[in-house]
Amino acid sequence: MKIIVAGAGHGGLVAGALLSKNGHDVTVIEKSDDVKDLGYEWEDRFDFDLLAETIGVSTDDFPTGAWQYRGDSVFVSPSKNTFVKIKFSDENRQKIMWRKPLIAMLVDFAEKSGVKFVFGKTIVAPLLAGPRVVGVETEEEKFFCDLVVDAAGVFSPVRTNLPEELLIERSPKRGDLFYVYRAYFDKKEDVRPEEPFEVYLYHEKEQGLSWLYTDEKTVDILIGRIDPIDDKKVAFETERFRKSHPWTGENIVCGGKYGYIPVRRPLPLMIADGYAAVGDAAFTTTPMNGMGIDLAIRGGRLLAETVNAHGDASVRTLWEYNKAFLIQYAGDAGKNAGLKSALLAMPPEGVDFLFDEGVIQSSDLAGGGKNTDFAALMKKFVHGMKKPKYFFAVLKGLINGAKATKLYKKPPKAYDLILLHRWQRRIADLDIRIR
């Protein structure tokens, strides 16, 4: 089969290689000039077996200097007053990475299986004959295939443009991703906090999160929130954060960027004939914390086996994927949405009460939500009591997060449009409006 990736994304590149590997001529087509362009000049968690396992190689080959052990994290209340510890032992402290040389070993590993890159293409939709994607379309070309891996991000030319009767959803709902600035900023002290990874939930009172971060030579800096942001306001909240932390220096060292992090449930239905989304493209990640390499590593890997599995890409064979995606990771990825979406949808002073009441504990904000037995609710509920709104604001998206849980572990058995969209309905209807 002729197979286009469209977008060099984790999730694409590897489904790519082992698509590759089994015989399928396979092209990604990326919009960046040049594999160093690729990536965001920022590191992030994931898992390194994993990575490792995926693309043939130990994890003491990783590049030296390219990740380092996190440290402690600290998530804060928005009056700045409650403060809620997550510690790691040896065994369980989590590794980061660089994202640009993990893209470089994603590209190397995709190039050494046959996969052909196209770069400085743009795609801008794609090429449809009747409800089956067939191909892609650039501002110069029209590129035909039997299959389009979407690796395009949340923004996805190829997605957004697809027709609506297929019942992928197409754009994001507001509170589903953040606009954020990142940069790696020099230090003017040498400073070592106890826990040096600090969360700032509805950050000056404003709907999303910042986060300082001191490790041994800089400063990293994340503002995060629901509504687009600009120079003003990073400027601004950087010099709040030296005020507060006097060893931030002036200097940005690395980054300097505006991204986007998605921050809701996966996409329920992210296939259709002739077309698989993958990583952000399909929104996997885990809502709490955007975290989605090892989602989109893991979709890649699931795509590429059930392909080279069936022979095609069929609607039937890719809705298999699909599936066993939901099952196996998105179910459980997703529960805490709609924890998220709770906290985002109360006013500061609720998300203040929640923490000074120890409604919301540690292992809601590093488990994702996943405290909603009879014990733990009643535990809640004996502290959440003292003002019931907020309470049982939280207990709904932790119940509705858990109901969500559910329904993605229980998709339709066949591919059939009726049946999809009453399912993707009752997903729907669990989600909590963010004001």
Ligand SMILES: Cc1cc2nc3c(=O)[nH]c(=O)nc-3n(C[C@H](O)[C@H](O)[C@H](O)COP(=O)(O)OP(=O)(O)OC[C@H]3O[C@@H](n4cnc5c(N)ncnc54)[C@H](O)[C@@H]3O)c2cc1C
Given for the second form:
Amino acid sequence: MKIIVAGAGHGGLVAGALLSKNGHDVTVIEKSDDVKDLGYEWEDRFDFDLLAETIGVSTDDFPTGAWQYRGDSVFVSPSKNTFVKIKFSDENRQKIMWRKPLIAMLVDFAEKSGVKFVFGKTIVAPLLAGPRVVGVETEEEKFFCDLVVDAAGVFSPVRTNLPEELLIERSPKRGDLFYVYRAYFDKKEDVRPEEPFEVYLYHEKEQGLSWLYTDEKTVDILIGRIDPIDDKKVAFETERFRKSHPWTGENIVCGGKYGYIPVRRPLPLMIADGYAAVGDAAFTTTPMNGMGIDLAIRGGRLLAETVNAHGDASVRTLWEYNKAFLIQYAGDAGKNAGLKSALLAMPPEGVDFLFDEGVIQSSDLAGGGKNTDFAALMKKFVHGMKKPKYFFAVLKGLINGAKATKLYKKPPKAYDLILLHRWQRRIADLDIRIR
Ligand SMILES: Cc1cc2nc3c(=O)[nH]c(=O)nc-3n(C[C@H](O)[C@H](O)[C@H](O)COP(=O)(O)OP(=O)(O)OC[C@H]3O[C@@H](n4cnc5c(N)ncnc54)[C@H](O)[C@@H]3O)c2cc1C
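Since the one above is the form predicted on its own, can you give the form predicted in complex with the ligand too?
In what comes next, the whole complex appears, and the chain from above leads the way.
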């Protein structure tokens, strides 16, 4: 089969490599001009073992200097009155890696597996023959194929231009994304806080999250909001951080870029005839912490395994990939999305209350979801009932999330547009509106 991967996203590179290894003719079409332009100049947390296993190397082979252990964390409540610290042991300490070497490893794996790359071409839309996706169109030419693997990220021009009748959600709603800015600044003084990674929820009482990580030589600042941010806003928030953290310098050492992070439930329907989305194009992140690299890699693997096993890109085969992904991975994200939306939908004083009273703890906020089951919540009930409206708002988020999880784990058996429409409606009805 002829396969086009739209965008050099993580899941697309993995799917492309595994499909190519199985004899398919795979081409990645990427808008960046060169491989060195891919990714960002910042570090990310993801599962190192998963990456190593996927590309067939040992973690010992990861380039030296490309990764490090991250220091301990502290979560700060909106009023900045409560600080919840997380101390990591040597065994569970988080690892972070620069994004560019990570992407370089995936590109190398894809190239060695026979994938071809076309750089410097911006895809503008899918090509369609009735309901079937038959290729992609760039600004200059048309590329026809049997399968388009959509790895072009949050605002993929393929997904957003699919016909409505295919029932794939095309555009994110308010609250589905964090608009983020991230930069590493130089350090004016050699300050080493005990918990160098500070995460601010509802930072400055605005819907979103910011962080400040004081590393050995730099201060990594991320500002994230559910509404778009601009240079003026970034300068204002960075200055505020500089006042509270006077060791933060003025000079940007690296990063200094904007991006988007999906913080919503994944697409229930992420395929059509000849089309499959992976990674951010299918919104497959963990909503509470925005981690999407692992799920993009897992999605890419699952897609390739399914297509390789069936040998075609029919809607029936791709629906098997879609179902398997939801059953294996999307359920937990559905639950996590319920909690995230409940928190974003309440005023900052509500989050303060839950935080101050220990109703929501660091493990919930870090996306572990360990304290979000009903039994654990009951233990927090006594504290939570001091302000029932906030307690019940969180409970509603968790219950709606749990119901969405159930629906994700029981998708219609066959690709039937009437059944899919009803099933998706039921999932969407559980969303909590964020004003
Ligand atoms: C500041 C920030 C911090 C993050 N931190 C983490 C973290 O610590 N851990 C984690 O797991 N995740 C993190 N994420 C999320 C993570 O980046 C994504 O979830 C993950 O990269 C999966 O996205 P993707 O590969 O599907 O898409 P992307 O990374 O968005 O890649 C899409 C690719 O498609 C290309 N493309 C886009 N449009 C077109 C077009 N029209 N034509 C051709 N090519 C196109 C792009 O150039 C890009 O190469 C972070 C995100 C941001 C913004």
